[in-house]
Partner chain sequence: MTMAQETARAARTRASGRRIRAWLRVALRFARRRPLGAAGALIILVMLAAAVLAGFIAPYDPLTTDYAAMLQAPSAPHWLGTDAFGRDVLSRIIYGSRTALIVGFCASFLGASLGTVMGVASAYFGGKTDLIVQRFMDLLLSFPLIVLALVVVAVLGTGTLNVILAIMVPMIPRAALVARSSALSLRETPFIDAARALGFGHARIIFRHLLPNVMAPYLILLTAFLGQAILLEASLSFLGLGVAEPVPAWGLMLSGAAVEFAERAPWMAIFPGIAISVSVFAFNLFGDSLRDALDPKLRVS
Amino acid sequence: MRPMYRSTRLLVLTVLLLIAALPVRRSFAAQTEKPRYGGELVFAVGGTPPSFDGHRETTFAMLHPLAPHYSTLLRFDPQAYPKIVGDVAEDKWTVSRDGLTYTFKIRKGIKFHDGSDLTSKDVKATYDKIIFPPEGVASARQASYGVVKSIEAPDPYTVVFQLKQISASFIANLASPWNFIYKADILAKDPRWYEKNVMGSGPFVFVEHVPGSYWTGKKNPNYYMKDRPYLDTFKAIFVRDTAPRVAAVRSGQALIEFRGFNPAAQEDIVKTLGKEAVVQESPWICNLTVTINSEKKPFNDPRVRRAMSLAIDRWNASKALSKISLMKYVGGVFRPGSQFATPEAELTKLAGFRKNIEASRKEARALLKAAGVPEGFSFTLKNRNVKEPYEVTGIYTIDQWRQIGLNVNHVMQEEGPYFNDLRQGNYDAAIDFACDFMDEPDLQLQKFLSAKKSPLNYGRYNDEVLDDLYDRQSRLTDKAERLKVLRQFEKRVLDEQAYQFHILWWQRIVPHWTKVQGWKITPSHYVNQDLRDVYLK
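In the form predicted on its own, give the structure of the chain above, and only that chain.
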């Protein structure tokens, strides 16, 4: 793909002019009524699936069109988030006294879309693939299950997980919306089959995929919940750029975009739809980070990485970008406002999070000089070709780096090449993201574990100190003690080594037509996407 270079300062000026022109935001309460059957839900997706494998991918562009085809072992109750309930598992499960053995009963009568029965064998095969993937098979969440010793299926409707140690987050991890239950017989023949094919047991059966255009599914008549789904069909239309995606919702071509729009787009849609508009808002367990290839010079020097973080004025970024993008909250490795968040008084002691930006940039320039990095040093920032919020954030970040003498090329990429380059280490620095389905350190920290432990660590470094801190915090049940270890982990990642560093956390705003009922926003755009509860007014 040809690199797309940007005149940074011109675009920054444009950004500021757009801020000044923004109208006042409004919010509308959602309407509810008795669910109705029938109809087709058309929704927009701001990207395309790199593959169809939920165990491999990390992007909403895969999850939103594919989640309706699959079931999971457990799930979050969308009406009472973050309450966890059973999906293919019954709602009650047992835990041994020592906290090391979890036993789940599988619902009888659940069928895959090919008519075969779903049993404990399929659940075991699914989690074996996630936790103990065979060579050549990528598992994005393998690090989340390092506590699992073994998985057994003693009978067709019982699954037993044996842990190495106590884990406070284990049940939450089992409720991951990415953990699609796959068919054991298919995985036995080809563990990569699901990268290019679809066959689950969810509320909707796959119909058609036209790459870059749309994805369709139809009601599963054999779904285990006999009164669901309500919809006859759904259609996901792929619209990468924000403006045409807003236009699609505004015109009714699509009734909703589940991920979220920026405040300006919200106002545009509400102004057009009037009483036909509903706006749902929530904090968001998502952030954009800068990831740096620590295998390349001069980025293997922590002084250089620290300087790059010190240059970014996050506090002014929050004021500016929150008015035109999803970006909003200044925070460390945990979502601001969550129970694990670092208080501002402590956060501002970390490199890159101080409020005196001139002092920070002075230190940054001194660090670059000490590391032998010449004035005007040039490198490439690779970024995801999703305008909101990736491009605007990349533009802002590049402008910050230029103020300490770094010359940066901005390369925007489609999902496939973007993720492949990150996985292969074919980059200098990149705008990466971290989005999770709940606030939980075991989830938020796995991106920062050693690369040999976590496929999500694109920085390509190995750090036994971080790995040890991660294991320690995961075993602690006393919150105060756990927080002490979490602060040590955060300081090493963001301040001492600056391996990867957050820019801002997001705000979630979903304006949609009142016709869409039965969907409730959560702090995660990964949760509640199987569409089984959605109906049209």
Given for the second form:
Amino acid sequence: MRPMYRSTRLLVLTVLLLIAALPVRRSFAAQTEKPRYGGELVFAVGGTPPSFDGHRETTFAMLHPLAPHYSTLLRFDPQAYPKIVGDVAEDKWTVSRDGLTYTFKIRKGIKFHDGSDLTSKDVKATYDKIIFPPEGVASARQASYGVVKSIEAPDPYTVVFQLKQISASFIANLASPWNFIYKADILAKDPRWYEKNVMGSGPFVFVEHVPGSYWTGKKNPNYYMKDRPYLDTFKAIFVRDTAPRVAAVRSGQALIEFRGFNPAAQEDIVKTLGKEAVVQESPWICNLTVTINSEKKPFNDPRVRRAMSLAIDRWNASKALSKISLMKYVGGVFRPGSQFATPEAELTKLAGFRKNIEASRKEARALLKAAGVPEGFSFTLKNRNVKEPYEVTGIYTIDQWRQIGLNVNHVMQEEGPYFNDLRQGNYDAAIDFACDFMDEPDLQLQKFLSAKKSPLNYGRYNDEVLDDLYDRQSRLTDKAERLKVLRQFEKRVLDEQAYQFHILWWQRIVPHWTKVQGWKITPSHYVNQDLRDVYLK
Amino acid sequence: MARYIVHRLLLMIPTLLGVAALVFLLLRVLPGDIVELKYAGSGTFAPREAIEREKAQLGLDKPLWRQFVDWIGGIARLDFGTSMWTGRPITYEIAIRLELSLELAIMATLVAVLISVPLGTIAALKQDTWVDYFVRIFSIAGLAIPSFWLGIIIILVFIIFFHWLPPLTFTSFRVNPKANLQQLIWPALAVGYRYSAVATRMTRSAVLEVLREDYIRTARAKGLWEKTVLTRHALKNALLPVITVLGLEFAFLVGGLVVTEQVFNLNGIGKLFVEAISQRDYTMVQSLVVLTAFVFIFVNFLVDLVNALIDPRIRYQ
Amino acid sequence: MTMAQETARAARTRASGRRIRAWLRVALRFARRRPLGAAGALIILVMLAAAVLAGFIAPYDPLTTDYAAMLQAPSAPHWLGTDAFGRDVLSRIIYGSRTALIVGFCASFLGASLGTVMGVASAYFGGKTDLIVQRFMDLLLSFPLIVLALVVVAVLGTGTLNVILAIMVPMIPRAALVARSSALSLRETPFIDAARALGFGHARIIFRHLLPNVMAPYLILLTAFLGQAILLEASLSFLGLGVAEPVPAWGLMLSGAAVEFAERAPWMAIFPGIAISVSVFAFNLFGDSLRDALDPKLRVS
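Same protein, different state: after the form predicted on its own, show the form predicted in complex with its partner chain.
In what comes next, the whole complex appears, and the chain from above leads the way.
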């Protein structure tokens, strides 16, 4: 392949990214008034941070209180997701003609909260820790950076990433909200220091953490954007259960909760607050799937798996569950409404996505008969011990399966045992979930690759056809061509093999006090949480 | 007396050691590697070395007996080790939550006394009238109504009718007594009501018994004012069984705290305990269990002590 | 059919009639002397009937979802309304009594029985055995009920069977304590000595001679435990550490959705709570009266 050709492809990819950068929802009126300075933002968080290290954790409960303390290399524009802009890097970066070398200029004058300068050395140390973690250090997203060969810091304000091969999702991965920039000197002394301490360069300085209760931060006077942040302080209060969390917003003890509420809670909040409430909505790059242990009998028979998918009425689920939970959109492997999504006309041809549920169920019963289990069978469904949307979806799915003669024992587990059982294949079927910070096939398809290739695949199957399709789509620059391959991938996963199949995609609804301004909803609850632009009216 | 106290306190040591050993063994027979479970729970794929290192850090790589001895040795120095979940010292995690739970426990006990003593006394004075029956039903209902449900109903009433919610974050009584009471009075009511149930019945029968005693009859016969008789003699003697019962039913209080702290989102020991169990934070669970067992045993000891002090007839060996 | 056979049959019928009448008399006397206890017994009977006949009396299948009827207020088709999945609350409460009673009965029966056997055996053997068993029971007694139950859940995980075990374990030492003290007084009585002299085995003496004599405290314990077990099951389910959806269980019905939708559907939060309260109330009333009736020593107070 000639370099020239590659760079053209890159150009097309960049254009694609720019297209993707179109605002998700324009309901938010352009802000004409001037932001006000001062005040304290109190928000609720539905969980507690296990450790403080963003490179290691995967829960929003860590991101929401901690993101305001940190900067990242690139970031999503808080007002125009998914447009990617620089954070500690300048907004313009260069990519070599072969698409393998990315060069970033670091902004001058950025200071850590301890007063020291942030330089390329810190960026390099940060990404070295994420991509090539030292022995004994866990990194949650190491796998996303497999293409990186090396990171160099030729001068204090330049960082260079060398890739092994072209990657369409590399820039997006550098905007990952999890990749807090840490200080090189600290990491050199103790790579695990950041698990228990906070010291970044973000818009807010850490003040206090009372475990299980609250987390507070105050304005960083030396933040590199001279006019930010607007808030004096912020306080995150930890409220694990949904009901008190809703009550917290209704009573004004919290002004907002960033993850999202279901429509019922939204109604309650709006009813209480009246004109004081504003609601922001967005589709969510999160979904629940059914994952099946393909090694076990009778699930090793694709007909049985297909029957299980056929039995689930997604369209009715969408109507019913969207009233009581976060579950809403019927979709395949890509978020409905995203540029990669399968149009409804095509989607409804896939098993389980047809609108005529009676016909589907009939086919399901016939398949079970053909597979030698005409009377159905009993199995265990493992699920996470979280009310919403996991338990809700479990109840729905079990009831759907009951109607084709499958008798399901619901086992709800805490995260640890749940993931452990899934990874070790100690389950029949499970409700699995996926949340990404942006729409990108490279991210969303990962969990369907062969088990030996993808640690996210709990289905215990290996399918070279899928692996091959994945590699092909990753290299295809023509969007139409790429979509064609993506369709093939989707059909194989959901319809022909039914290894794992989607139930519904989520809806993100954030009702909050009108007082809170400058925060804009995105299709991911992971991004846009550094509160840089947020102010109180 | 001093000898009795020392003797009883010394007796607590083997019991606590036994408790510690029991919990330790229970939590170690679990299948699976607990550190691995923890990493799995956060969705992180940890390399083998990371898991081994963390195990070494928690002392889980040593032989079982050694782990136990280390742990017990630590407890003797009031060092419970570190939480597997947060990596912070357990002593610290407990300390920041202890004030809330202690205060709640005290308030619930006060509520229980304030409910049980007057109600029990009235029921005894009006024995076999509708007042008596009402009090009996009220107290049996207290045993039957789950305190978490009572808590739910209290919160619902507030949020629906007043758009108000007790504060969600804890303010120490020393800092702001009003905010503090606003937060804790409702869970204290929910727990205290249940806690009062047995005590109410005890007060009733104790007062009844005392009223039948000769000296009360004499006092009444002498024409002493009813109220004086009641306060001077009857109540004083009825107090002992009430204290005993409150001490013996201390388990109710603990149970009430565990569930009610969830309902009211109170950052106390009960919530920590349930979360530790959910998160499989074994080091935390075992420490908390030993701690509750200690408090439990200690309260029983205090009850005996108070009994011995109030009633000279009870002899201490 | 000969005369003799007929007479024998008639005699049998008469005898069984007499027995039934005798039972009825006892029950009536109990009802007259302890109206509260009788009321409790009545509620328990209703509950038992509901649990056994759930399939016949429940208007709907407790698992069937009906998304056209979500969160409906109490009405003629749904007396107690519906939940967030359109499931009939009344039917779920009726079926929920099964979960409550099965878990409650199994846990308290196993706990009380095991505890009683251990207590009696420990009293019978005395000496070192007694000491060791007692020490162990003391250990278990130094945990509050719910703490021990939670530890068992932590070790075993959730699910119906594990919940039964979790509730059973803390009951054992409490039963053992009571049974032991009742059995201690029996140990030295002549008929035990006689049994020993006759060369009966330990097991036979314990099961045939000692246990029947601690029946009264055993029954008292059993009823007392039942109320507690039902409450404990509800608490565990409420904390998400008990049985799992979609199994109908009262505590579970109160967790999550019930509170979340409590404003538009208060019936979801109210009726299961009433079901728990009333049934525990009934068991407590009945248990109290039973104790008074069976234990003459306690009758005075």
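Throughout, rigid core stands for the largest set of C-alpha atoms superposing within 1.5 Å between the two forms. Positions refer to the first chain, counted from 1. Given the structure is predicted, the values throughout are model-derived calculations rather than measurements.
K.L.:
With the chain divided into two rigid parts according to how it moves between these two forms, are Ser71 and Val249 grouped in the same part or not?
P.N.:
Per C-alpha fit, Ser71 goes with Val249.
K.L.:
May I ask you to give the angle in ° that the smaller rigid part rotates through, relative to the larger, between these two forms?
P.N.:
Between the forms, the smaller part turns 19 degrees against the larger.
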